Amino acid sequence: MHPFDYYKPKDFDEAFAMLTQPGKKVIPLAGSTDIIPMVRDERWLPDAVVDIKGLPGLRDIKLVDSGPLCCAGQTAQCLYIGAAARMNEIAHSELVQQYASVLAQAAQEVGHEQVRNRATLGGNMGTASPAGDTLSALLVLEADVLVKGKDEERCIPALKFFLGPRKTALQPGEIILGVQVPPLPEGTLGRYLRISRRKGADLAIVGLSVMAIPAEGGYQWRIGLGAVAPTPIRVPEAETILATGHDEATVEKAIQATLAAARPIDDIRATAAYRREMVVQLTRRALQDIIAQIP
């Protein structure tokens, strides 16, 4: 394995002066799911690894007012999750539970009990692989991703947080400290869907995060879909489609337009092909699933 330095800040100040080494890679640390395989493989070759997990609020799960970065003009409280949150901690939140259940579900299905047990939110979305569980549900959710720096921080909505495979909108020297959902109204229904080869061993060969939020005269409709194009993306056609009403010619018009967003490829876990049919599958299910609920 490649050699490297691990430290262990005290507070930001310290993590800060260790993450922007001159002339030195520094990757931040948390849960260390990525890490470890990464630099195992000789794909990242840090020179030292900074451990951010015990940094002060970063594995907090909680209501917070909203403030002039995220959730800003909120009259009412939004979700903070920390981006130390493990899995497990995410999954079995009963503020999660309550206010994200999408965010919920999605935790509950990455990787194994062992894996979600380390696993943290904030190395799920700085991985940005597009195959992450829990980045599709944080786009329907219309969370918000605090990140700070040396000298401020700043708040990145999560559909222009996600640029590329691996690539996010982080600055050199920046970590996640974690994120803010908006309130949602009461009686919000959510389902995150995915398929993968082996369960809970594997990514996700395609993933599924659908809303519905009541309006006024029925419903608002959110889909976010993962590990079918370059990064996690939302489908606005579908959910216009499906704010006209949820009757079963409506709902396949939907899932076409879902089907027509996808862009999959070919990759050691599945074809193309397959992940269209599973995208047409996963989306049925899930608008099944949620109309049923539907009062």
Second form
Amino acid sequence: MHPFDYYKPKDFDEAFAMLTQPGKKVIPLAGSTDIIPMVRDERWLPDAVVDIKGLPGLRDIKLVDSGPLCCAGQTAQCLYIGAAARMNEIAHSELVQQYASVLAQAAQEVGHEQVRNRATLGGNMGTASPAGDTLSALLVLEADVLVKGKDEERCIPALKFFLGPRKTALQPGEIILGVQVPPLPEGTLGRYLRISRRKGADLAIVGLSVMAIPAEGGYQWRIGLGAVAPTPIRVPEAETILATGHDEATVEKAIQATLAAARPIDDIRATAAYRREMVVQLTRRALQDIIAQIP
Amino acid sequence: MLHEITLNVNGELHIVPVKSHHTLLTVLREQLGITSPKRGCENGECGACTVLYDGKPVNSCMVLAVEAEGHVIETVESLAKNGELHPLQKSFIEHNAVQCGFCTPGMLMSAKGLLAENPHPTEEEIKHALAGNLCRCTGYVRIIDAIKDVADHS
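Taking the form predicted on its own as the starting point, write out the structure of the form predicted in complex with the partner chain.
Complete assembly follows, chain above in first position.
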């Protein structure tokens, strides 16, 4: 494997200095499950990695008050998930199951047991693969991403965080501290579904996050898709249709609107045509699942 | 870059110099001589290198050795006590759950991790826990039976 140096900073100042060494390619490391295969395949050739998972707060899963940056203006507490929280910690967390069920479900679908014991939420986000399971869940949760550079922290809505395949809104030297999920009303329903070639140890061919949020006289819907566009996407057209109701004819219209939003490509995992068909099937299945739970 | 670290493997502390980019798998096999974790895909897919890391199954090819300092590593070498095989090992033998044997250490460690967390898993839960362990002799049924037997009789 291509050799690189390893640093473990004791605080954020040291981390920033290590990540911004002039003339060097330095990658932040948390779970290692993306970095090691990418370096071995020589797709990434870092001079160094900076192990950030031990930095304060990065593995917390807790409720936090609204802040000046993320979660601003919220009257109830937000769910904070540190960037280095492992997929299994997220999937098994009662707090995440309660406050962000769709994210707990998505984390449970990542890789397999061994990977979920290492892979982190921040790593999934930083790698920004369009197929990353947790990403469409973050979009429908309208999570905020708290990031930190040299001195300043800033908050980026998840909807503006993913810019392209493996491209995020992070500036050089910035690391993800965690995400904050705004509070949702009681009775909110969420579902993450995915299709992959095999059930474990594979990336999604299509991933789908759906939420139904109780609103005046009905439900407000959110739909997010993964692996069918250069970034995870929301499908506002389908969400608008579902706001009018969820009878069979309306659901079919919403499925067609979701299909229209998908822009899949052919790759080693599936053809674009198969992905389009699976968007239809998954959307129908997820909507029916949620509708069946509506009291 | 070289790091002088202490690795806790199977209850023994090893002071070992490791290179930044070397994986835990490489250091276990090539520096500590602990060869039950197998080098399979080296891509986090096959599970032949599975070890317990603080009690949880991980692929040792997906961990840098230097990251493992301060953590508790267990391999198959730790299973037998005083010459007596672990119940999972006995059950694998009784059920003929071994053909070529290459996947077996990883299967055993995944099974141990599962039973520590969930002593009485259903067949579905066993399959889910083993999804990251491939057997190319296609012996899954016997492996699942062997684990289920231990779970049912513990």
